[in-house]
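Have a look below at one chain only, the form predicted alone, in structure tokens format.
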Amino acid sequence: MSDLVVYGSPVSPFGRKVEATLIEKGIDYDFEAMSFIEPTEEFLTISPLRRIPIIRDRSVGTEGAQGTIADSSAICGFIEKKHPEPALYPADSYQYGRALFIEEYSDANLAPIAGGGIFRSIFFSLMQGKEPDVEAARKAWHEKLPPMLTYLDSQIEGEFFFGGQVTVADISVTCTLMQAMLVAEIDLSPWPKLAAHMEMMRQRDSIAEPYEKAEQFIRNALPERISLA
């Protein structure tokens, strides 16, 4: 049994962000499925935000809220402090701040469109026994995402967002955009730096392994991705 256990779902981009951080650092961890849709008493105890993921450090506490941290950004910061090598946050103070901003931009702005506007419109509708809301997904893709993708494309320096090393910014953006890719055909060719970045990041074990679990789950309900053209 590992010191760290992640509670959540492979379908959550924020959960995959945390898993990617752990995998990049080579940290063993356990995973326990937990849903906010049908919250258990345990979930309500350890997740004050009523969201996933949550992490528990068993070296701190094994029951109740003791030893737990909620919110993916807080969790990733905790992991970095507990296991500083290899670093996933830039050493330079300015780039450190910028990496935090890109992470927040992804979580607070990109995720509601890629996840809420595209993924939920398609997959949550299926889970409710309805037809996928393809029009809502198309509107999100064609009207709301392009300015965000243009901005992110402009921020990439070389292979990564900052200085030749993978950071929490790269992980966050990749996991968020791949949420839309779970259910829809996404063409990033108008944003060549971002497209190359995504292709490179998708090959990393830290991204590919958690994503494969999500892919298996989604394909059971949605065998083929939906075109948003």
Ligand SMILES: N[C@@H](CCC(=O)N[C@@H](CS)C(=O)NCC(=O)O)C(=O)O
The other form holds:
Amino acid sequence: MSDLVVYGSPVSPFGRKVEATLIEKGIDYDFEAMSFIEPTEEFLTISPLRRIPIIRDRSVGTEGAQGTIADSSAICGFIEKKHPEPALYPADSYQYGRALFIEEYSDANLAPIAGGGIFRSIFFSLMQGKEPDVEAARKAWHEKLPPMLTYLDSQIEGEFFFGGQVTVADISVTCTLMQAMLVAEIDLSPWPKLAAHMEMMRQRDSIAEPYEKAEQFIRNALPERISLA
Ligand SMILES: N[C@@H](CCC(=O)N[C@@H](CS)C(=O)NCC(=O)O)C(=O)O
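Now show me the form predicted together with this ligand; what you just gave was the form predicted alone.
Let us now look at the entire complex, which starts with that chain.
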């Protein structure tokens, strides 16, 4: 049994961000499915914001809220302190602050559109036995995402957001954009640096392995990605 257990779902981009962080660092972890849709007593105890993912450090506590942390950004910061190598945050103080900002930009700005606007409009409708809300997804893709993608494209320095090092910023943006790619055809070619970044990141085991689990789940309900053209 590992010290660390992640509670959540591979379908959550925030859960995959936490898994990617652990995989990049080569840390063993356990995974336990937990849903916010049918909340258990345990979920209500360990997730004050009623969200997934949550992590538990069993060396701190094995029951109740003791040993648990909710929120992917808090979790990734905790993992970095517990297992500093390889570092997933820039050493330079300014770059460190910038990496936190890109992470927050992705979690708070991009996720509601790529996840809420595209993924949920299509997949949650299907799960409720309704037709996918393709119009809402199209609006998100054509009207809301482009300025965000233009901003992110402008922030990439070379291979990664910050020089030669994969950081939490690369992981967050990739996991979030890939949420839209689970259900829709997403063409990033108007943003060439972001497109190249995505291609490079999705080859990494840390991104590919959790995404593969999400993909298996989604393809059962939605065999083909939807065109938003
Ligand atoms: N800021 C949180 C966001 C987590 C989040 O929104 N998770 C979604 C699943 S992807 C959730 O649990 N949503 C609960 C709901 O919609 O009620 C984090 O970074 O962990």
